[in-house]
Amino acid sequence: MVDAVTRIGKLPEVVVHPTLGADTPWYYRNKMQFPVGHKNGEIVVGCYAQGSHDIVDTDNCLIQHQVNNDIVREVRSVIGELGIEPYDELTGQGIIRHVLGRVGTATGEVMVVLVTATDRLPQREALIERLKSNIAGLVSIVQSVNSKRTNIIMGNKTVTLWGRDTITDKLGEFSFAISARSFFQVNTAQAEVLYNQAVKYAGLTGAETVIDAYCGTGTITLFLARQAAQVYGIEIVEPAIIDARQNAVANNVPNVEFIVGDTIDIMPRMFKQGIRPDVIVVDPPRAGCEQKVLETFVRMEPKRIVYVSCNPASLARDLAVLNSLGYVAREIQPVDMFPQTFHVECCVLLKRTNSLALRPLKIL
């Protein structure tokens, strides 16, 4: 982070923190998704090799919670012993695509996703009794049907084969249902330190009004609604949004708002309806903020910017572009979301100077 602030931001003089460590840096991932293959007339599932397709058998990843590493080994050998055979990408024959495991950590609720090739699934029902039987704390199978000759992991087709459509997580006193498509940090833990810095870097009396761009699932949302007065969240993918209003209804949040859409077209409708965000908060993809969508914050002038951010190099960049609109960088707060990994989760924030460099947004 310091030589991306440094060299891509040529912002020297903002204070990096040292990072935040994780108290248990191994076995920590909620969340698996291996692939499922043959080599050498054997079922594998495991990681990718670098650069390749080729994959590395897995019977006990260090960075997974156990549980998950307990489904590969599960998987593996009932589909060897039910004859159900793994998908080829060469050819495109073949059943199982991949298998994903996500872990409520707070809670043991365990899913099992099966992606499959095609609809059909054979010896379903005697899969299901076997994972049901040596899965602890299993609550749900679920099957994922992708047929498209492709590197996308889920298809668009997800069936419930036994148990609920979602499991529990709580982050802080927050209880979140979780799908098999829905996002999740990987970390429980670590995203409860990440989103507790977010909290801190906000400054909230209780008095604020707050915008959460790229808000997801609400997860930071209900984290700032904790101490703001009024949060709206913004998120283009609306059954993210779908989820968020759901987590506000159940952990019994109302002053927060969700809304469907693009940050670029709803910030000026919000300003034009007389809404001002005293904080924005900003957790984009890797890719970072488009440059109208930095321009569209300056223009609301808030008091404070706080950028969330897992890929150094764009936030770097976007830094920049925002000190020169006339946001300064005061301090970056890195928290090691993904231990055993070179990538880092950074908390960042901006203030406003005196003197910005575009005008404030047109009511048209």
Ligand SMILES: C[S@@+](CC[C@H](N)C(=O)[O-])C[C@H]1O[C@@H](n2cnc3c(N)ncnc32)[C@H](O)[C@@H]1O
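Under this definition, the rigid core comprises the largest set of C-alpha atoms superposing within 1.5 Å between the forms. Residue numbers count along the first chain shown, from 1. From a predicted model like this one, the values you see are computed outputs, not experimental measurements. First, how it differs from the form predicted together with the named molecule.
- Once both forms are fitted on their core, a CA shift of 2 Å or more is seen for A240 between these two forms.
- After superposing the rigid core, the C-alpha of Q273 moves by 2 Å or more between these two forms.
For comparison with the form predicted alone, produce the structure of the form predicted together with the named molecule.
Only one chain is given; partner chains and other molecules are left out.
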């Protein structure tokens, strides 16, 4: 991160704190998504070898929750026994493309998602019975239909084959319903560390209006709402917003409003409606924020921006833009969300200076 802020962001003055390490550095991932295929006549399930679509058959991934490893072994053996064909990327033939596992680490609830190339799932009932019998904690089996020739894993059609549509996990005092397509941080324990840091950087007193852009299932939103007057969450995936609204009700948090849509459209609309947040919290995907989104943040003139990111390069680029527009990065707190990998999550506090540079720009 120090390298990214100095080299890409050209912001050598910002304080980068030592990384907050994880107490559980192995078997921590609550979400697994592995491709399924054939190799030398055998069914294989695992990660792709780096830079290829060659599946490395995996029995015991050292960073996956043990239940996810159980799911991999069980799905591999049951589809072999029932004769359900893995999908072949080259020919477009076959049924099972990916297997996903999600585990509520605090609740023990488990979801299995089978991504199929067709609506038809042969031996469906037998498959369901086997998974029910052999996966501890299973509460949901979901089929996601993806018939396109694409690298995107999930399809647009999602069918609950058995059990519930969601699993529940806990972060701090809150419970969260998580559906097959919703984003949820993969390391539950470290997510709590990260969210507490974001709340600390938000510097709330109870009187503030806050926007949580790219809010997923409303996790950071609820953490912020306990200490703010009103929090708005913005998220593009509709099922995640449905989960977020249910999560707010289930956790008895009334002072939140969730808006479904693209941040690039929603923020200017909120600006026109006269919404002026005291704090903006932003947690975008790896690509970071579009320039127009950053400009709209600045146009709203919050006192603070808290930027959460899993990609130091796009983060440093966006910090440089915000810096040029009058928001200075003061502190960066890295959190080890992905032990045993080179990835790191960062939480940044930016404060408004007196010289906002955006007023002459026509962006809306």
